[in-house]
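One chain comes next, on its own, written as structure tokens: the form predicted on its own.
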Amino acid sequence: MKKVLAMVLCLVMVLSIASIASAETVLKLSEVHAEGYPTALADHEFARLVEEKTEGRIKIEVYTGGTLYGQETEAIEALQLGDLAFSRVSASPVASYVPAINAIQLPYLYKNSAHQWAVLNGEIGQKFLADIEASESGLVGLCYYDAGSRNFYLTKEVNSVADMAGLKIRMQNSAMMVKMTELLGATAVTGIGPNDVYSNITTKVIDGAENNWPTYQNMGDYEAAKYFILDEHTRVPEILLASAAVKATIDEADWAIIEACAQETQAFEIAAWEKKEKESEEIVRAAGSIVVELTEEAKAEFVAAVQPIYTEYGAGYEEVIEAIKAVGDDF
């Protein structure tokens, strides 16, 4: 008898353990970036909190360094799908759901980097993330990440707009972008991978490129370009996705608690994008890069050039426009 019994309460917890077990949810993350990047510590503390918080109800396997989609569209693609969780992104595929975040990408948008947070903290930005989900794209906005300002990096220096004349530039295989250089005077060229812009300046079919600090110092191309001018011309922050599909397979409190947790990475992620930022400035500056800081009156040079894409770019709108930089009457 006291045999059946014990093995009757083995079959109890057993069955007990597998009830547990079933419970628990397990979500997936994508992120293009390496191990170590900003956006990826944060992606993990979103995964940590996010456990912590449904005490284990609900875990978060983060894939890093594009190993689960290459690109951030086809992890997009995932997301309305319901094949993935989550995705870290950059504002700008995101946009294609969205049109209006088309206005804080324009160029020279925002006084600095106060002005943006600003923006994007407060009922602007707060509007957007809510617009990706009514827009019924199958994504939910969870919040914003730092990627800090682009900035052109060459193998001249540039005090002026007239200095940018004739100057070959890889930039994004963006419309905007490419209108962007043009109107400066330089030749944009497109096509070209990021793995690839240090061989192309070194044999001369470019000179010279654009984006942050930690991908001018990651990439190497402070070897082969070595004027970083601090132009600041876009801003363009990342969006830490979700899928509308797998939300609705969640219970409402426990929805709550991943909305919570991944606002509250957004402090972490930017405190890590400044500590990565000022890391690769001091390793770029060290080698002998020359950091070139734009006078106010060739600041205002740069941005009367491409005042024409606002034109363009932001018809439709321009109460957006006027409402972000009537923010930054206070920087």
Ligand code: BDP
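The shown structure was predicted, so the numbers you read here are calculated from the model rather than taken from an experiment. Whichever C-alpha set is largest while still superposing within 1.5 Å between the two forms counts as the rigid core. Positions refer to the first chain, counted from 1. First, how it differs from the form predicted together with beta-D-glucopyranuronic acid (BDP).
The Cα position of residue 52 differs by less than 2 Å between the two forms after fitting on the rigid core. The Cα shift for residue 152 between the two forms, taken after rigid core superposition, is 2 angstroms or larger.
Here residue 165 counts as shifted, since its C-alpha moves by at least 2 Å between the two forms after the core is aligned.
Next, report the structure of the form predicted together with beta-D-glucopyranuronic acid (BDP); the form predicted on its own has already been given.
Nothing else is written out below except the one chain.
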């Protein structure tokens, strides 16, 4: 009798272990930045929180350095197909699938970082984030992260809009950003993932690119293009995206945990961002990068040159653009 009981107990244990194992859902997250970059740190924190708060039911594997998808448009399409669960991407390529997102990343829209964050974490920004899912793009926006401001970096010195003429500049896969480059008189080159910018500068396929201090430094691009033009043309936030198709397979309560964990990582990323932004600036300056501070007149020329974007990409969003600008009165 005892033997039978022991066997039954054993069987129960084996079966329950098996059911625990099969109840674990493993989801992938794709990231173009290397380990240690602020967004990559946030991805891992997100994975850690989700595993902890779902008590191991959901495990997120983070793939950094663009190893899963080298271009964010590829990752976004994988999310739409349900082949990928999460991807931390820049808002620029998201607008190719959810055009409304262009309204929160128009050139020279924000006065400074505080203005941008008051908008993104206020009613306007949260509505745009929710619109990603409502647009039926197959994408779900979980939270915004910081990416500072973007600036051109080139192999040639630029002090005015006229100096931009004819330069071949790698831009993100975004029609609006391409248009902006053209309005400045340069030629936009798309289809190059951020990890391939350095090699394309050294082989002279492009004369440079544009990005924030951390990407310029972390990707090593500062070693190929030493002029960093502080024109601060855009403030493009990062977005942690999820796949709507994958969301549909997850228990509702667990999805609520996922959403809350994503929100929780925002402050974590912003803290890491602030530290990295300073460090990167110091590194590139020490390495001999030439930082061009545009004169007020030159900056005004850049701002004026890109204004047609507001008519083309801001059409239908006039009121919200005014509201975004009005938030800036407090800063």
